[in-house]
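One chain follows as structure tokens, the form predicted on its own.
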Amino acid sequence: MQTDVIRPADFAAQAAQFILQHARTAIAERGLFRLALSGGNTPRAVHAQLARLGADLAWNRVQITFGDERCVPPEHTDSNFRMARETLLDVVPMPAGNVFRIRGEIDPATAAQEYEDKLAAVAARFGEPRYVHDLVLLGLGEDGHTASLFPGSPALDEAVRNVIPATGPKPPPQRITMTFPLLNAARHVAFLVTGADKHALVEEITSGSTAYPAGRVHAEAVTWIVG
């Protein structure tokens, strides 16, 4: 595994630039750019840039899908799906059915059973055993986590599905999270991590730590890109 660690002067422009790249990458080599967002604030400013430095983006050729999702309708404030419409995908030309979003509003075992077969079925149109992003966008908690991935969860043990319910210790705390399995199969994962008080974790981290869930990421290349 490939890790680097960026601290970027402008977090938002350069993590886009980031972004952009792989997409550019991506659609030029395999025809099709496939990207994970990431929940919570830190995304919002970088969607912003992405949204202004990408407008020459072929985004019709960018399929989208979520790591994690709270159990909540999609117009809910605590949807990772509703931040991510507003900031980007109401933003640029994407299509409606290249966004793959997690059904919050049902139930946490059959949307979770939903979205692993809906990401099967690409993968199997790919000859691909699981789904392959180019891209995984992923935050970090102060204790740790990534996606819906919390430390002591049931979660983390997961060596099988792709996409299962999970608990957070944060309300909403029903989640619906993508797993170390299907995260660990992608070409490349980028951690979007700002705020000081995060530095000593990220540093203990990419020492090589796996006493957090966010150390237990091992895909082809991870890069840290740290404000």
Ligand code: 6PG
The other form holds:
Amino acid sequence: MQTDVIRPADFAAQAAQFILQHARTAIAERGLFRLALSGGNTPRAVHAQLARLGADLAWNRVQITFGDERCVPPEHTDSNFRMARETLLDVVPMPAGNVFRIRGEIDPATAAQEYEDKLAAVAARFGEPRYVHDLVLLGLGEDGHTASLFPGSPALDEAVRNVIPATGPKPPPQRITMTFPLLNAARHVAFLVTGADKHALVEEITSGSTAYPAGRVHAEAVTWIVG
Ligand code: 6PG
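Previous: the form predicted on its own; requested now: the form predicted together with the ligand:
Starting with the chain above, the whole complex follows.
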């Protein structure tokens, strides 16, 4: 696993450029860029820059998944889909069929299985044992959680399924999350982290600590973009 840490002067713009570089390479090499979006608030500014700097990207060649989703309807203010729709998906020419929304409004186990099946269908088309993202974006919580993989959660031990229901202390508690097997199958993972209060945690994790869920993301390549 290759780990890099970037501390750019302009966090959002350089994170967007990083994503666009991966997009253009994936589209050139495989005709499709499979990107997992992260939740929370940090992505908002990155999405705005992505829409601005990526106006000429072949968005019809981008497939969007979500690292996690809160178990709320898509129009709820807590919905990660709503945040992504407002800041990116409605701002760029993204075909609706390219966006794989996790249905947070239905029974969590059903929504997780539905998402599992959706990813499996694409993986089968690519001859992959499990869906391979070109790039997974992840956030970092102050407790070291990432996606909705929280410290002490049984979700951390999932070794087979790609998407499962999970609960956590960050409201709203009921969520659906990608698991380590799916995250670690990605070609590249980029953690997008802002806030001085997280810098020490980033240092600990990038120095090799596996004490936190974010420290157990071991994809082929991991880049930390820290603002
Ligand atoms: C979520 C996110 C979560 C988030 C971190 C950081 O649904 O809450 O997936 O993992 O990325 O908690 O959140 P902020 O970007 O808001 O600090």
